[in-house]
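One chain comes next, on its own, written as structure tokens: the form predicted together with a further copy of the same chain.
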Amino acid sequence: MQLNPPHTLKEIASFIQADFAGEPNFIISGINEIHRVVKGDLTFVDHPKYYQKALNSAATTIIINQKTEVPEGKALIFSEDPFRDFVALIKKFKPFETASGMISPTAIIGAGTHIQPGVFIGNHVKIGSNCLIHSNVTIYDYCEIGDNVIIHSGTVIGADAFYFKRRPDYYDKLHSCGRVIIEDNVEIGANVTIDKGVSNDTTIGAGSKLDNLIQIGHDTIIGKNCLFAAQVGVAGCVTIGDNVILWGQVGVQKDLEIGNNAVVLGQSGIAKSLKGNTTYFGSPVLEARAKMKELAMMKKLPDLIEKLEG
């Protein structure tokens, strides 16, 4: 998320009562989890395995649990528990705001948009023009929806990211502060769930159509004119190109990429990135013809084994 207005290194460090290294007036203009950071961002790292990744990332301020040299043009904040302090900053700058009613007076709703009864629209939500939001939809705070969007009943836009840190005795929650962005001309079916980004945006590209009971994880970016059939599940931090078709009940693991124009047949399970312009099938997924060949081989197995054993 952006800090508006930006804060200085000294101010941010003082909020979490931490020491820092760097120019006290160094500017921090955003707070973001490592996987998508830009210049001006503060991020955190708490495992030696990821120190170099964090220090070399685009982020210019890093909360870290190890005294180390300050990289050129950057700043460090030292914390015995960077995760805890990162969450504390998110809660400070984006605290949960309770709702005063079903439609927040802070929401901005465009001309020609119709909201059916029973819809919850959180604080600071923006909805474009000529949309139709069916009954019992929930839109969490700060989500943004374009023009000509249809959302069917029971769908939940912007619930928290499923993102926990394993502590010795419990799971610690990363308080998410990102948004969901639904671009123009998207249609979303009933009882779909699209989680907000951890600190950035989960995005559904213009013209894409999602059927019912679909899950889209945090920070996932879906391209334009995609078609997802019912019960598809896409984990967090996935990047899907344009014109991708996922048939029913397909599952996509986190942190993958799927290229433009890929087609994935029903019930397939995707555990590796897929290049575009190809049709896939199976769990785990193969190029569809290879999978079909494999299935045909399977049918020959009984005869084969009988021959060998007989």
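Based on the form predicted together with a further copy of the same chain presented above, generate the structure block for the form predicted alone.
Next up is only this chain, free of partner chains and other molecules.
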């Protein structure tokens, strides 16, 4: 989430009543969760395991729960509970806006776009030209949709990220302030759910096609001309290249990458990053021919065991 206008380190620290280390006029231009930070962003870290990742990230301001030396070119804000204070800043800079009708007066809808009955379009949504939005589609605030996009009935664009911190007796929600960006010439099937970024964008690349009953997690980036079949599930912070095909019921774990032109056969489980230009199968996935060979060998195991026991 970009801050418009940017704020100083002193201002941000004062909002959460926290001490800081760094130049008081140090500029903070955005607020982002660690996976998608860029220079100028503020992020948070609250576990020693991830201190170095945050301190060495592209983020230039870090809310942290331990006094430590300030990295060169950066600033620190000290907090007893960085998660709590990060959420407080999100709520301050992007508070929830109630709806005043089925289509917000702040929405911008391009020429030639058809909106069927029962569609909800939230505040500050942008929809391009010559799109077709079928009935009972829900598009949350701030989402952006390009030209020539088709979205089928029952789909939800921009629901909150599935992101919680485990407290001793409850789950604490990290409030989402990101967006969904759908580029030109995308088609999205019925009953698809695409979650907004926690604090950045979930992006569906130009020309990509998503079948029915697909879940795309927060901050995931899908490349151009990808093809996903029914019941694919993609977790948060995944980066998928161009021309990738995921066949039915493929599951993708969080925070990994899939290279250009990869093909993953149906019912496979992806637990680690995959190189492009390769066909994969299985759970966990292997190169498809190697996996098929492995399965063929497993079928022979009962006979081999029987011979050994005999």
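The shown structure was predicted, so the numbers you read here are calculated from the model rather than taken from an experiment. Residue numbers count along the first chain shown, from 1. Between two forms, the rigid core is the largest collection of C-alphas that superpose within 1.5 Å.
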- Task: After aligning on the rigid core, report the distance the C-alpha of P302 travels between the two forms, in angstrom.
- Result: 3.3
